[in-house]
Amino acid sequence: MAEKFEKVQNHAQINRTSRLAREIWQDHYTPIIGPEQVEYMLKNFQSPGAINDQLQSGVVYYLVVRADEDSGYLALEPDPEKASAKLSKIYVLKDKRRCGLGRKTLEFAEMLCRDMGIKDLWLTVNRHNHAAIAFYRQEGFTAAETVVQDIGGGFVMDDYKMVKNLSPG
């Protein structure tokens, strides 16, 4: 089944991305970080206004569409001067997982990075998100450090920073 990666550029796409975020985050992250932090993060980082602000600052978002259904999304924060990029978002709906869509989305992100001359792709992942950590390890990421970041509202992100070198060979 072919998937399409649709660059988020207009308000309709931003709204679709925000709706996907709400569905995915409430399902996946509520057991890990609790409903209050999920709500805080959705409002501050994945609302239509927050996504629009990120796009204006150079973050690149793509919707993942499979069988004409929004199935996930990704966001990249390229830093060409350092030849690195942060994979700040890579999310797939629960009923679309475990069928290769996450891997194809990651491969697409890596292709975008290589096209931009990016050598290192990195991300942060919640230290208790064991399934995601296992997926990233399987895909060649290694844990570089532990990162605890205050995100306001009395909340912190307790993450691992994971890195993958994209240089050939």
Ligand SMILES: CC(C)(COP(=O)(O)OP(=O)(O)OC[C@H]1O[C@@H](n2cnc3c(N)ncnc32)[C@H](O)[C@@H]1OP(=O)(O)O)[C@@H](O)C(=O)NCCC(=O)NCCS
Given for the second form:
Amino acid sequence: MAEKFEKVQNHAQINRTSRLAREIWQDHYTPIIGPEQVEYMLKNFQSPGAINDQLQSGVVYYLVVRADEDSGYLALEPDPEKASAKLSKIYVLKDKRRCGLGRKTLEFAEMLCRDMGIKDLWLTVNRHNHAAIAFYRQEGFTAAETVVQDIGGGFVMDDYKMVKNLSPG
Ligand SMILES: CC(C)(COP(=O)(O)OP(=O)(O)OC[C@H]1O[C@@H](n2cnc3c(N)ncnc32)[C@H](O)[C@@H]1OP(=O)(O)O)[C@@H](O)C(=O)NCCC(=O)NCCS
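Now show me the form predicted in complex with the named molecule; what you just gave was the form predicted on its own.
Let us now look at the entire complex, which starts with that chain.
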């Protein structure tokens, strides 16, 4: 089934992304970090205003649309001077997982990176997010170090940093 990657540029696309974030994060992260931290992070990082601010600062978002349905999204934070990029978001709706969409979304992100001359892709993932860690390992990422970040509001992110070298392809 063909999927489209739609660059997030206008208010309607920002709102669609924010809606997906709410649906996916509430379902997926509540058992991992609890409802208060989920709400805090949605408000501070995935509200329409927060996404708009990120776009202004150079973060690139794409909606993943399969069979005309919003099915997931990705966000990349490129750092061309270091030839690296952070894959800051990759999310697929629950009922669309394990069908290869995450892999295709990652391949699309890697293509964007190669077009920008980026050689290293990295990300952080919650240490208890076992499904995502399994996915990243399968797709060629290796765990580099643990990272604990204070995100305000009395919350911390307790993550692994994972990295992937993008060989020419
Ligand atoms: C991580 C995520 C994007 C993967 O998307 P997906 O569409 O399910 O992934 P794919 O179907 O392309 O999976 C590719 C391979 O990764 C591995 N994989 C994916 N999900 C897995 C899981 N839950 N457990 C073990 N391995 C898994 C498998 O090897 C899979 O291949 P297979 O299905 O042929 O066995 C998706 O599970 C997701 O959105 N999760 C919730 C949000 C999240 O945690 N995002 C990452 C934030 S850091």
